Partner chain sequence: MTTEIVLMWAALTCYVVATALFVFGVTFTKEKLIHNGLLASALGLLPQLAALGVRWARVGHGPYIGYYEVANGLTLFVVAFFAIGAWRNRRLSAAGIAIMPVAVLLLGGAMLASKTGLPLTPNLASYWLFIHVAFANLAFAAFVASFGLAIAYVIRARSASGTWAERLKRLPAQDVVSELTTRFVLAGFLFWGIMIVSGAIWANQAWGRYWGWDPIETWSLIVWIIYAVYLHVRFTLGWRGERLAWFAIIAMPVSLFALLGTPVVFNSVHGGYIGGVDG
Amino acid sequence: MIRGVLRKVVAFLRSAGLAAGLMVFVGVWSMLATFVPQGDISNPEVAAWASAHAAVEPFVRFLGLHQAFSALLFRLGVFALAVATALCAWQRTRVALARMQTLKEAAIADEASVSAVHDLEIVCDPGLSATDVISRTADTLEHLGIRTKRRGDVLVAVSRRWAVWGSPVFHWGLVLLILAIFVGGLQRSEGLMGVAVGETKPDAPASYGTLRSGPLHDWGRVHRSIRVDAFDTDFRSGNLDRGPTPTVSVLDAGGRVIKKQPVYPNSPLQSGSLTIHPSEFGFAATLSVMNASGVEFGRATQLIDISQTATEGTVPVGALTVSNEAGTGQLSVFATVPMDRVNGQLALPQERVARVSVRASDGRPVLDRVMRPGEEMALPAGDTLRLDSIGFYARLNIVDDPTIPLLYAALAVAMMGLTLTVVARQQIVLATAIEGENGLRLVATLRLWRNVPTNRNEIESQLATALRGDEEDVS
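For the form predicted alone, pop in the coordinates of just this one chain.
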């Protein structure tokens, strides 16, 4: 009874209907994830979406769609799909092993073995000789797309033994792919990091503006930094305009460059498990604070985003806090860079200046001034704020996923298996002429498994016509 139940469970898990349903679930879930912002509720984008869609937000949160690819429901679905695909792959592997053994035996078949065991028999016209039967059979089969070789008195068309492995390899490749996605969701981290030109940031959670990491991602093993060496607003490569392009370096724990390259769409920087894509860019205003004696005691960089809705075309990313020499925060500084407008459209300014606004700890405006690099502004407490430079920054999409090599390997394996499945023919055709009590007969063994351009009924019909004894050209 237990075996019967187990067989039913296994049959259900490896059924095509279940696999198709799970693939639809994964596809629909992934599609929904593109419409729902990903991240914790503390993420401003997630909070804004939740506020705008208050009616469906409880349902979305219950399902875990804000962390779609790490949600329990999604992981269970992917795990079930992996089990179903593995069972299907194992079943196809068993079939392939049996077929491979059959092909091995067919490859060494002789007249005696074909005469003893066959599944097709045609009585030939008495006027035909054995040579005529073999010749007509070979011509007929070639006309039907099956080219045979003659080994003694036996016609042979037997596929290579590796031809049967296309489907199993494809399905095992899918299993590896699903496992890579499943494990990747547990170990993967992905986030946006804003880095000014010339600035180096450690690859650590504090350096990211938004960040999602799997429960098994180990930040303790990450000992590297990200640097933006240059930024070209009109980068060209291979006579193509690649658009705004940062040149990014990945540094090891000792500060040595591991890899450096321009990063633009379809040309990410890849280094081990790390992949860096370009996201957006903006301005970076570096400001420093000096005491009454002119000694600098603080320096920071304000990142500034380009915005189509802002009055001057830019908005600050957060605020800079001005502290006294004792480290107590007193003022907040916001910097923007006014954009030019050309035919009503925002354009990069010909002259870069910054509008610097200073507010008290209670939000009260204190100072507001347009400054050029090198200019200073006196602060209420006697300190001085200086605008050192205005440059660019790049917002980088940084993905750390140790399963990426496995993902590519699984895709390669699956594609090789699929290609073999589509193009490799799986067949056994053995035929010979034997003399018996009822005269000359053609006996044949046919196994037409995959990619054979004809079928058994057509072969039998055409051979019966060709061997009836007239001189009609079967081609």
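Predicted model only: the values in this text are computed from it and were never measured. Positions refer to the first chain, counted from 1. Just so we're on the same page, rigid core means the largest C-alpha set that superposes within 1.5 Å between forms. What changes on going to the form predicted in complex with its partner chain:
Each of 384, 53, 86, 265 but one sits over 12 positions from any hinge; the one at the hinge between the rigid parts between the two forms is 86.
When the larger rigid part is held fixed by C-alpha fitting, the smaller one turns through 16 degrees between the two forms.
Right, the form predicted alone is done, so what does the form predicted in complex with its partner chain look like?
What follows is just the one chain, with no partners and no other molecules.
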């Protein structure tokens, strides 16, 4: 009984109607998702849409359309489609195996076997000889786009056996692709890491500003660091301005450079499963703190982002905390770099200076000064804050995904299968002339599965005309 139920479930999942229905579901869902802003309710765009469409918003939220491509309903649909695709691939494999066997048998068919088993008979004009019948049949088929070979007294047009594998390979490629995407989601880590020029950061979760890491990504096995060696605001290569470009190095656990290169769009740094792309850039202000005797006891780098909405064009990324030498009396230090404006647009400053603001632990402003590199500012407790330098930092998009080759392989397999489906003809045409009670007859076996430029009706009627006899289909 369990086997019977299981068989029914498999038959249902394998059914063409379900597959088409699931594809329609994924298509319609995706369409709807493009018209609904994506993100959680804290996203201003989502919140604005929700208030503007109050009537449908509860329904949209219930379905999960604001996070459409991670919603449970969508995942279930894709999962069902994946299962249906796998079952469909299996079914097509069985069909291909059966067709291969048929093609194998057809490839060695002779006059006797075609005479014994055929599905088309045409009584020929009594005035025609067997040679005429074969010749006219070959010409007619060629006119219809089927080129035959002559083997003894049999006309043969049989596809090669690999021709039947297009559709199964395509479907298995899709299954492999879905698997690769699923495994990739478990393995992949992707995040943004801000690194100032000259700075080296370990490739560890703490170094990232934002990070998404799959549950199977093993950080314990990652022992490398990322360094930004240089930054060029107008990097040119191949006679093209590549835009702001950092030169990035990947170092192994011993600090040896594994790979180093300028990183710009379409030219990522790739090292094993690691890929590094440029994302954004900004300024990096290095500040140090000295005690009353002038001895430095702390140094840190403030990353500063360029922002179209900020008054002076930049905003600090977080704050630096400065304590006195005893580790008490904490102050927060924020640095920004005022940008120039050219025709109302932000432009990199001709002279780089930093606006340094110091706040007490309760948020009360303590100091606010514009400083040039090398300048110092006295802090309330007697220490001194010095602006050492203003340089650039690169925010790098760092992806570690070992499944990318698998994904590419799946895409390649799927496309090869699809190409085969489109171009490879699947046909069996066997014909011979036999003498019978009613005179000379053409007997033929026709299997026109895929990509044949004509059809059975056309072949039958044209052959009947060419051989000037009565048509008789025995199929």
